[in-house]
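One chain is shown next in structure tokens, namely the form predicted on its own.
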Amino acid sequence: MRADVVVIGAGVVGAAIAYGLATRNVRVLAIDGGDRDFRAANANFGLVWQQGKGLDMPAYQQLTRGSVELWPNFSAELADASAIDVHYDRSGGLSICLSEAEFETQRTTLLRLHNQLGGAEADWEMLDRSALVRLLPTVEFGPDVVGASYGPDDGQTNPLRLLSALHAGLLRRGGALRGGSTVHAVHSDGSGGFTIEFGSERVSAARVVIAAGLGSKALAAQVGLDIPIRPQRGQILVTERLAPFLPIPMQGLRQTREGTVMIGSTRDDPGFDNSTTVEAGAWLSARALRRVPALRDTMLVRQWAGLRVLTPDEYPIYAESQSHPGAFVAVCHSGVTLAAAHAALLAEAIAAGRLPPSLDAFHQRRFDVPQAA
């Protein structure tokens, strides 16, 4: 079997890259793992978000802004390619503040990010409680809510529908997908390309992209890339279906098109443990009720946990191997927001065989800080 490019990993990150390659008439094979693999896509909150992203790394804010701008056309083209509506809404987004201190911290952080961007147009505004109530008259906010930051370009999508659409779009655009397959080895084929062994099969390709989430570290090492990543657990609650009342998503609280309310999310570091905990459920519930007390009469129907893929600074890594040219790695924990950029900018670069200078800031060499003597 032969392909132009093999993408290892068909979660949201890998599937977006593979879909973008297929739309460029590249012969692409995406290899996906088993259903029991750690899958960030299955536990994603579903925000398409740029507000506040990129502090101390302006390149990440610029990448995020670019992806958010691509999302309307990306979602429409993906729906056409896959016949699946990903439920994308660019309705704006809110970061709720539960004290004057939180409000001031949020304002200061956003101002600092704005200054780092060198005078780019602000993509947010601070709303006091009265302005927030005018914006969302259908929501009865708790007494602790003092205001929020509002990003008019933010929005939301259904991450499971997104993943299904990427897979379907990949196939309809002529790509190939192998599911339930574990990649055993990636090595040079002796002629400038690569041989990838998976399951009981092998495939040769001119280029390979490792986008296997938490499995990327071991695979990247086979092509000379040292990728520092770690898991971080996040837990989410889901309510019964309710009549529409929350048209604008909040960080940690959003209503889906089906009517359920998603409440999230936690951050802790238990290693590769993706089980749920009572303590997390209680914390999430209490914080949600401080925001919207009316949820106290709502039935919770589900709680789940997933593992984020984090680098030391929590920003993505995009890199090509120096020892194995043509071998790339792409890891991040904002796969939903960045899906449009991955399907466009990153897929175009991989098809051309070279990452653009705009992605230089995301090379893992940024972690190679010399130790003091």
The other form holds:
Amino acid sequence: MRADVVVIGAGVVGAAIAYGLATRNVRVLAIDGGDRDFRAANANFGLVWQQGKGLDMPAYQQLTRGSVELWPNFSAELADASAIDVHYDRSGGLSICLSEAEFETQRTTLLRLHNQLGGAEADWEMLDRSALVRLLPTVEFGPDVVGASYGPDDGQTNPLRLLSALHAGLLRRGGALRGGSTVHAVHSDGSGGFTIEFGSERVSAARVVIAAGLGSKALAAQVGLDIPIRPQRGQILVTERLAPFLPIPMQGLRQTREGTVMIGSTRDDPGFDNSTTVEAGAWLSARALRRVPALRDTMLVRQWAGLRVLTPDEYPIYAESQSHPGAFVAVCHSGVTLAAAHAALLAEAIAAGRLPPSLDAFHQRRFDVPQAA
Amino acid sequence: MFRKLHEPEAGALTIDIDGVPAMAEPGESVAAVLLRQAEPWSRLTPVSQSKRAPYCMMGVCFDCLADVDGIASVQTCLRPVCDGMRVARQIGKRTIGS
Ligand SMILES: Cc1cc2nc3c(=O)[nH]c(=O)nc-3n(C[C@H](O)[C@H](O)[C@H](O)COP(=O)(O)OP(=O)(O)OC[C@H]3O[C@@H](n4cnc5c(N)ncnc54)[C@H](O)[C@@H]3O)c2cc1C
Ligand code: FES
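Could you drop in the structure for the form predicted together with its partner chain? We only have the form predicted on its own so far.
Complete assembly follows, chain above in first position.
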């Protein structure tokens, strides 16, 4: 079997890149792992979000903003390609503040972000409680809510629909997808291309993209890239379906189009462990009730945990191997938000065989510690 | 329509289902009483508004949800009756707040 590009991993990152390549008429094969793999793409919260992101890394703020800007077109084109509606709403987004101190911190953070980008006009505002109530008259906020920051470009999608749309779009645009096939070896074929091995099969490709989430580290090492990534557990609660009452998502609380309310997410580091805990359930419930006390007697129908894919500074790694040119790595948190950029900018770059200068800042060499004298 | 093997006798109590009085016996579940009614369904689904009736009778299928004494989405197969209880079949999505 031969392909122009093999993408290893078909989570939301790999699938977005592969879909983007297929729409550019590149012969692409995406290879995804086993059923028991950790899959952040199946566990995430579904925000398409820029507000508050990218402190001290303007390139990331830029990338996120660019992706959010692309999302309306991206989701429309994806619906065309896949016949799946990903339930994207550019509804605006809120970050609720539960004390004056939180309100002040949020304002300062957003101001710092704004200054780090320079130039652009502020596209967010701080809302005090009465402005918040005017914006969302259908919600009764808890007494601790002092206000919120509001980002008009933020929004939400259904991440499971997104993933299946990317898979379907990839296939319908002429790409190929192999599931249940854990890649164990990637190596140079001696003539500038690569051989990729899974099970007893092997495929050749001119280029290879490693986008295998937490599985990326072991694969990247085989093409001379040392990528420092670690799992971070996040837990989420989901309620029964409720009549629509929350048209604008909040960080940590959103209502899906089906009516369920998602409550998220915790952060802890138990390693490669995606079990749920009672403590997390209690913490999430309490936090949601401080925001919207009327959720008090709704039924929870599910609790789950997923593992985030984090680098030391929590920003993405996009890199091409120096020892194995043509081998790329793409790992990141916020792969839902970034899906539009991955399907456009990143796919374009990989089709061209070179990452653009705008992605230089994301090379993993930023983590290389200078040798002490 | 389901009916009991025996008629409720001494100790029978009455619950209200959508304004209609229904006879019940201490110890039985609200779902069991619902199933004996001329209209044995408990809810309309939130998405397609189709009828559902108690099914598994052991707390796993959630088809028996109804409003009991003002609280929505109660699994009626797990809720024993008591005298004067008010049951309302649940129509579509539950609402929160006032
Ligand atoms: C609780 C939680 C909430 C989140 N909320 C948001 C949010 O609101 N918004 C947002 O933008 N992002 C969010 N994220 C982040 C987002 O889910 C991730 O950034 C994204 O899923 C990463 O995608 P991925 O494809 O890199 O990894 P995954 O989704 O983990 O996929 C990796 C894939 O690689 C495959 N694989 C692994 N090893 C191999 C191998 N050797 N061979 C072949 N295939 C392999 C696996 O089978 C898997 O399918 C959240 C994450 C979590 C955990
Ligand atoms: S009948 Fe199945 S949960 Fe009540």
